[in-house]
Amino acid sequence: MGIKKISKDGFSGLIEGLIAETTVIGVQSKGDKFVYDLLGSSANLRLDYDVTILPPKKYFLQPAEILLRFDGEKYEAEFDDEEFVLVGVHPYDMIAINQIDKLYSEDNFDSHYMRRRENATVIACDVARASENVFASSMGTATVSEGFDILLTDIGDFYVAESATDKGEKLLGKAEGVSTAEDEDLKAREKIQEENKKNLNKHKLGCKPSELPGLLEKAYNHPIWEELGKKCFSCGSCNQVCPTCYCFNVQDEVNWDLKSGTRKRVWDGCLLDGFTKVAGGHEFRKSRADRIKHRIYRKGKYVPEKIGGEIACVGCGRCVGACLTDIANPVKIYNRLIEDIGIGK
């Protein structure tokens, strides 16, 4: 599409106009933390945030949603067709959404997820302030080149605004204060992005992300899994805050007439006890050590095998901050395995 620049007043005016005509969700402060929430004023929007408590995937794969309703005679699927604008998505979260797009559009196409994805307009933004646990630089996710409709980069008095879709181009066309991005503006954006590729790295991975599947191939029986399992509370916090976790459970809720009700899906996580329990009370990963190992293998080996080698950890660092016993940091785990097993041995 194209790259423009927009004044900050012009962008605020654009957001105000959108709020008046559609649903706008943006990053806002909540005490000293940040969250995505319904935006009532452009003054509440924070694009200088470090990291949000929950990732923006919750607007595409909702924590709980009704899939269908039934009344004893028929089943009718229920879809959320509301259009909305999502503002402030960081590159690593955008890459996570792109991954889930692939997973939910291949094989068994998920029409509920994809309907919301199609109804969304995503305004992403380059990171302006590193969070305390981010390691996106190590994972190659500090910048993003696709998936968004508009990508903003704060260069001082202006944003450099890259429109990547027709929706993004149309949206920028509504704004005032838009002008051609000059060479100096593009250089300023490039400088910020290059710095982010190096500096969003509070936990440094000791190998290339592409080497992780091979590392895990040799680590299945390593003692680290039992060590971590002894400390794990099975609280599932690392699953719930992860932008690339996409597992869910399906539940039928039947009304008192025993005929009508709803079928829902809710977030689930592989660290939770009972995640693999099936009929007869059989459970495939009953021990905490096995569940922790599965989480790491899913991100570093299983999902990459499904989607062309992309590691299903984008370095947001949310799991590091959420873990009550300080054992969820994947970089620490990978680096321990590198130290004990080595790369390419």
Given for the second form:
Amino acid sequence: MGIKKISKDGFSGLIEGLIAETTVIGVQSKGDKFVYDLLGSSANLRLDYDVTILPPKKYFLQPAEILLRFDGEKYEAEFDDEEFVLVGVHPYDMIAINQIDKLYSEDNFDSHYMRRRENATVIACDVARASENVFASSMGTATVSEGFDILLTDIGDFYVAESATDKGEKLLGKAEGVSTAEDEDLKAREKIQEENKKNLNKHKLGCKPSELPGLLEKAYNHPIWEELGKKCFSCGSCNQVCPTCYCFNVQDEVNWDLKSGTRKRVWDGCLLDGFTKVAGGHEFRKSRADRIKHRIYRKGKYVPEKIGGEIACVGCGRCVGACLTDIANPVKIYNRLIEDIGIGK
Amino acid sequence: MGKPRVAIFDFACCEGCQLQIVNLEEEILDLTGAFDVVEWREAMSEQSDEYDIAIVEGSITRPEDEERVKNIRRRAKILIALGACATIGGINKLKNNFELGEVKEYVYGKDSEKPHLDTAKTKAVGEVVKVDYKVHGCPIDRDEFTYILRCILLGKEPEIPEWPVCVECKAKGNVCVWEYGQVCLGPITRAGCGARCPSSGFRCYGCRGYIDNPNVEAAKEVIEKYNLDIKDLKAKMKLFGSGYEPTKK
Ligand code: SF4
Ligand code: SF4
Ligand code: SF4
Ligand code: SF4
Ligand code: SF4
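Form predicted alone done; form predicted together with its partner chain now:
Complete assembly follows, chain above in first position.
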């Protein structure tokens, strides 16, 4: 599809038009932080943000959602069929969504997630300001080439706007202030993207992401897991803020007639005490050390093995800031392992 | 089988948790439809010696209360501890940090020697008799209370979170109040309240009690990281986390 440019006024007009006709969710400020929330005016949109408290995943895999209703005899799946536009998704978060798309469309098709995914129009944007803990450059996730409908890059008075789908193309077609992206505009965009590939790197990974599964292969018995376990609250904060965590827990809630009710799912996390309980109350992988290890292996080895090698940490840095005891930073853990056991062989 | 008979009793507490039951509004009809409430001082005058389920609010603070709750336990098939005072001793346990004579004098002044003001160390209901179900919180969460009752009717074990408040707090997208210098007990306190306090910008003061396996050592690290005083943490933990013995300095 095409690459155009759109004036900032034109883009604001486009957003206002969308707000008038559909649900628009966009990045906005909350104190000195940023969040995704329902957008009431294009003036509140903050595409210059650094990182949001929670990733946009929450609009596809909601923190708590009803999957189905039952009445004692039959049950009926419940779907959310509202179309919506999601504005401001950063490349690393887009890549995280692309990964979950794969996981939820392949072996275990998740119709609730996929339905929302289809109902969404995603306007992504290149990062304009590095957050305190981002390390997307290390993970190869500082820029993105697919998954969005439109990708914006702020080049001053204009955005370069790349549409990747029919939806995106149509949307841009409706907007005012759209013109051909000239060579210099494309160069300006390339410059920003090249810089992001280097500068979104507050924690530098000491190897290539593709070397991580091999590194972990040799690290099962490393003392680091016990060391970190001692400092871990099992508070799950690192899971809850992570764009690539996709675990949930299913619960039935029965009404007072003791027959009808709802089946809900809520976010779960591998760091939580109770996560590993399976039916019958048998609990495996119990210690904090084992749970931390599981999280790191999940991101660096198990999920990559399922989705074709991509590392399931996109370097957003959210877990780094969310962990009260400063132990969740994946780069620190990987670098320590590299130092102690080395990469290769 | 008829409807299970329920009796509600209170010990040392503010009765705030019973008030939550009174405030159930429409759901109170569902409740009285499913159970026969045979004794409830707060809402009715009848008294009964026959019941299947005893709901006990409040902490045990006097020798005669120990006898009374043991008696209740003997009659009930199921005993539910209602609210922090009952589940963990709640605020009443603060008193265990002091010498009892001192506490009495402080509260009652020169009347403190009168016999009806006799007092003992505070115990949670579970420290005196076996408790089958706990409804955590100060006050309780109404939805959790009715959920537990429905689970009892269905004969199924209620799922009460074993994880800390941070889980619910993070899922809500809150900014952590530690960042604003507040000593929040969320990481060691049992979730289930929907992170009520941090969601309104206040620290969690631990009213649902600790999780089964709290990492207090890690909490000390956090105090250091934010350059706060360990005394702050200890003081905060005393409010709902005091034990039978005085909290160590
Ligand atoms: S592991 Fe941490 S840095 Fe990596 S994607 Fe998850 S939250 Fe972001
Ligand atoms: S690593 Fe940190 S954020 Fe994750 S569960 Fe442990 S203490 Fe919480
Ligand atoms: S737990 Fe709190 S609200 Fe309930 S009775 Fe005790 S003090 Fe009152
Ligand atoms: S505010 Fe309290 S409950 Fe919320 S994340 Fe921070 S420590 Fe946890
Ligand atoms: S946040 Fe903490 S203090 Fe507040 S209701 Fe929940 S458990 Fe109680």
